[in-house]
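Shown next as structure tokens: one chain only, the form predicted on its own.
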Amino acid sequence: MASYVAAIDQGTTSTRTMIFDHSGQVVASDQREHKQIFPKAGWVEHDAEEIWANTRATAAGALAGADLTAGDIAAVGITNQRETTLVWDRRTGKPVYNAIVWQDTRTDRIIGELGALGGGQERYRDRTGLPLATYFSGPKIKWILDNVEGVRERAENGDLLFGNMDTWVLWNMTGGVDGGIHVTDPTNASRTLLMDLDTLSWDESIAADMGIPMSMLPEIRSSSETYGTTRERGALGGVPIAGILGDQQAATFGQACLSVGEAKNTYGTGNFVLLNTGTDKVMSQNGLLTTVCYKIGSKDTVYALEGSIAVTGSLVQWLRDNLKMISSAAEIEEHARTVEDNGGAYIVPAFSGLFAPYWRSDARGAVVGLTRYVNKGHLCRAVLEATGFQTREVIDAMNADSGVPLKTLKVDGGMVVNDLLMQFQADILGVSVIRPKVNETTALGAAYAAGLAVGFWESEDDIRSNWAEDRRWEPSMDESRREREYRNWKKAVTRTFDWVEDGD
């Protein structure tokens, strides 16, 4: 009998398979990263074609690590970076254009010639639960069969598919132009700015102000059910893959936030913040989005508020590469702790504009606040506080839409081994941070997802008695400092609006 549940993981830097047991407990995994394409300033793509190459090499090096064969794999779930946007020809199965990810600007004038159409930012938000932005998948779409030669056409006459990569991952992971399956869940479709949150559906008429065909357009099931079963010349040839769930759904879910009011916080290349709203449809009044958190096979939707952060972990990565400030990630907390603060310097790392709550393309990053005084230890400080800072955005804007002030922080990811960060992040906050014993929880939930779809899991409550606490943080810093740190911090991200002009 089969003994583990897999899950591929396609990030926004990486592709992983993961194998964990019934507990839980990663059992192995294998992981590679793909290149981060930047054509202009702004623009983010990646190679789709590299990404399904290495999520067949982690799916056979996973396999191999814990030396299992497809026969002890249950079930396989995928779990991927929302909003990144393919288009690919069904017949070739080759992508039109590299995928654009979902940091990418360059839909900035498609945003405001919609805005235009009537509503301005608000246009779609009652439908959809989101403002228009360049952060979703639909202008992407626009964008690639208004600026790719001949894609229009094709996309017309019925040639071309859309997808985020988790429809990418399955459509080849089932066969490819050889019967695969072209699905997503709803997590994926309501990051689109295309689906109606209330019917799980397409809506028509935004897709038609896009210019989008609907055949382009995959079909949307549950979050967890089966789907089809994997290509059998794949190392996990035969399985059933029953789950999907967007990158920080999966992480809500591999973090048993299951009821109403529980919240977590994913650090990863961004940071971002899911509050269980139940089967209630909560529309935000402070600049957060309105999402699906998950849907389990025939049970009625769960939906949740969301903070999205588009930069932290790639405010080190940026240390790390552009400016050489730094050897390794690893290193940032090192130089941090030689210091006892920012030193007064703040960093605002408004890369690809402000998300949550703020929703400004027209920002731009800035370091604010130096003297002669700062030095190397302060503006790695101010790097780690960025994260807890816009996190404290987020939680306010949070806790004002739910009315529910939150008691503790459950957190997740890859910064959360930064005990100084973490410790920070209790303290701007001013509640218990707890970090779980099982960190990877976003392959986690693509696993309980398709674990659950098959009968490996038998409900809710497995996933609720296999969570358990590793570490908690609680708030040292007294209230007014607190205050302080948090007002110079809200004066500097006013320092990195309107920089970006018409027409720049």
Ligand SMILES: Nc1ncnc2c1ncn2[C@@H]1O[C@H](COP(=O)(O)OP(=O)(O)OP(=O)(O)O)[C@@H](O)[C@H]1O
Contents of the next structure:
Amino acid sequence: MASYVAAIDQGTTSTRTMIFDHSGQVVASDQREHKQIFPKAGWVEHDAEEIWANTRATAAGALAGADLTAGDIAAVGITNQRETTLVWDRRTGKPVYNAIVWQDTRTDRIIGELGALGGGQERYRDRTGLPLATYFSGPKIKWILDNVEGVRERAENGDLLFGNMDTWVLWNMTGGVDGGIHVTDPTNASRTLLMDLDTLSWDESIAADMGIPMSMLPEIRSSSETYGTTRERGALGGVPIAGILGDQQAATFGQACLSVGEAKNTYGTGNFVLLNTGTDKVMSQNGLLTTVCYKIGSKDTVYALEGSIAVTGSLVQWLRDNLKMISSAAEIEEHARTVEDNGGAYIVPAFSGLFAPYWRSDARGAVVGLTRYVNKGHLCRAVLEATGFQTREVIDAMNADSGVPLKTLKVDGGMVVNDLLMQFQADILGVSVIRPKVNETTALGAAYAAGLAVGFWESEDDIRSNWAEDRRWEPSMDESRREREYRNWKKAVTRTFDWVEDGD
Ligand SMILES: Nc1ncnc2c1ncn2[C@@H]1O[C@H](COP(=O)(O)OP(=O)(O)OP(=O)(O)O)[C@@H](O)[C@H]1O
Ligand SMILES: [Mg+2]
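Given the form predicted on its own, state the structure of the form predicted together with this ligand.
Full complex below, order starting with the chain above.
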């Protein structure tokens, strides 16, 4: 009897394979980073073949780490960086271009042109729940079709496939050119600007606006069902693949935010707050996205409101890799602790424009409030505070949309080991911040989706009972200081607007 479930977490910076037992504990994990390719300012790409090689290597590594074989694994789930866009040839399995990453802003001009067809940024909001923005997949597909030589003709002949990373990994794991299955789930599809949120099917008229042939698009299945079996020669050979959730929805599921009004915030490359709104599709009046939270088999679709923040943990990486101010991410906390406050400095990391709640592709990053007094400690603190402030902005938007103020915030992801940041987060929000015992909620959520489909877990109650609190931070900043700091932040944000003109 197979006693474990595996999850492949194909993230923005790395690919992980994790193996979980029935209580949701991590039994084994293996991880490989892939190259971040920056061909020019605002462009971000990944090599999809490197990612597939890392997927194979980490699957083998995780199994070996726990001395398990494929026979010990009841099911595999896949979770992935969302929106990142790949087009490949169905007969050779070769990508026609690097994957264009969600942070990439090259489609700036395309979204302007689509908006000019009528409706501006809100053109597809009713149908897709999304504003027109560089973030989403559809315009990235259009860019590849328009700009890579010969590709449009091959696409129109039916030779090319589109997928986000879930689809790419799953197609390869199920055989690739030799019978690979071309599917996705509604959480990923809801980030393309091409899916109708009510019917969970592709909207042909939007695809036509973007000049995307329907034959490229994967079949949309639920988030939890058996799609196929892994090819025999893989380390995980012969195991059903039975769950797909975009990384942020997976984390929401893994955090057991399974009832209306429950929310989580994941602190990774960027930050993503998701609020479960149940079977109601709540349209935001305050700059949030409406998105699919999950669809378990034939059950009703569950929706979420989402506040997406493009740059949080990656600002720490930028301080480390580009400015070389710190040698590891963990070191930032030591420097931040050498000072009492930010010394008046604020860093607004609008590297990919600003996502929620602003959706300004014309914004670029700014450091403001500098004086001769400001030192390295202040800047390190300002980097961490940027994450806390940006979170406050999307939580304010969420409270306004839902009418019910959030009382506690469940958190997870790589940055939540940072005690100073977590305390600042509680302070600037004025609510308790709670971290679970299993912080790998993204992989765990995908494992749950797969395990539910094959009966390894019986119901969502298993997920609720596996969740346990590890640590909690309570607000201690006085109200007047909190609001003064937040006002300064808001002013700093306005300094980033209108920087890029005419897409240059
Ligand atoms: N001690 C720390 N303090 C602050 N930030 C940290 C710390 N440790 C890690 N980080 C940041 O956390 C991020 C990594 O988080 P995590 O591992 O959740 O991301 P990820 O899941 O790999 O991201 P993705 O899925 O997008 O690839 C990095 O951006 C890193 O800079
Ligand atoms: Mg991740």
